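Quick heads-up: it's one chain on its own, the form predicted on its own, in structure tokens.
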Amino acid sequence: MTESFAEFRESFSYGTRSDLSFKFLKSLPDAEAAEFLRRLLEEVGETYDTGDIAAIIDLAIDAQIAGYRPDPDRPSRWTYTDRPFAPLTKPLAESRVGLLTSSGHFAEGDDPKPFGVPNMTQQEAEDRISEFLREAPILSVIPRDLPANKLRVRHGGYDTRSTLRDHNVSFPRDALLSARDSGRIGDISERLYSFPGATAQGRIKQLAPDWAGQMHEDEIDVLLLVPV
């Protein structure tokens, strides 16, 4: 089977070579993608002698930035010009902090079962990303003191390998616990929250008031938002 270079690039984004760490290749023009791959192979060759992979990582990060950089001639429809920021009413060291992430975390035994499917795999979530993008998100409630080995994550829109190795990559509960123990924040809400952010933005707006009311019941002073 013959394949164009454009088809090759696009195959990394929910295609035959799906690897969400490299789906940015779909957004790069052919010339930029080809130069990235040329330099990537060059740096791999250098690593044979140096053993230093930092240049490879830097190259990939720079290419991701280029691939995801917004086109100034195509304004995003998700740009918001005003935000309901509110000043703190007391020092952070006396405040109760909550956590809301779009990382897709949930507690073992409390699977949100997207589309009614129990134990959906990460691969199936990636394969059904277009369905997630049309559906309302499911908010998961995660106990603050849940053991780390009871945390689960599923998200069709990003590569979860890093967060599976360390959940704090996208669900920074331990960082909040450390801040509390050192006195930098006053307390942490007993209920933490997460949902898969690859979802219908309009439906998030519809659900947001109910979510906010739920968190208001937790008497949260500050809510840490972690987008993924």
Second form
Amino acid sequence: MTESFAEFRESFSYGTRSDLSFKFLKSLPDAEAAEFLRRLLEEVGETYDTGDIAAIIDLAIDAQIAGYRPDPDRPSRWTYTDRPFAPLTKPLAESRVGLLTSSGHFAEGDDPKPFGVPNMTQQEAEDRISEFLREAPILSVIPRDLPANKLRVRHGGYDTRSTLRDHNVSFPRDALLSARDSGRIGDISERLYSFPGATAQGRIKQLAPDWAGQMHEDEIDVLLLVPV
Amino acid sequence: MSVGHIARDIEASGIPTTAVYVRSFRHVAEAMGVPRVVSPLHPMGRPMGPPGDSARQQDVLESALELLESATEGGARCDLEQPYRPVGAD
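Given the form predicted on its own, state the structure of the form predicted in complex with its partner chain.
Every component of the complex follows; first up is the chain already shown.
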């Protein structure tokens, strides 16, 4: 059976060649995807001699940006014209900072058990991505002082290899600790939060006011949000 | 998009928020009216920077904090143009 180039592109998005760092190939037009691959190989050829990977990385990031480019003919349902704004009420050096990420982190022993499944693997989360996209997210509480080796991550929507190497790439607790220790911020909330952002958008919109209430209970002054 | 809903509601409830969106998703933050957005030129899944690069991760945080101090209205944005380079690549 002959595979078309479009089928090849699409296979990177939860298909036979699934690769969450390159699933954007599904959305790139054929000509752009072909040119990306040609230039990628050209740069690999350069790397044989130069050892310089910078051009490869920049090329891949540019292609990713192109792959996620909004389609002007299909505006997002979640478009708003208003811009909520709450001013700072006190200096950051006196503020308690909260953290909420959509990276899918949780604490060992506190598995959110999506669909009731304990110890779901990253691969199973990827395989069940369409179910995640229909369900409400579960917000995990991560104690600020949890040892780093007790942090877990699972998210069917992105390449978690980087965060497994260093959780701070998407759950920047160490950067917050440095900012606190230097006096840049006053304190860090004892309860940090994460959830897998690949989730039903209508459901999270319904949950957002409850989550806002949780932030007030924690008496945080500002919140750092880190989407993946 | 998930974080956009949360940012809007938490900000509207009175708590200032600041968010880090990789460049691929900056347009999502803009469409949703996310109050403050720092947008590094990092690949998806690595919003704060490369693994092990605590200096870059702290720089991104600092930019997010500065935006809290400088913004006077919703929709404030700061693009970070430093290239993404893994630790040890130089």
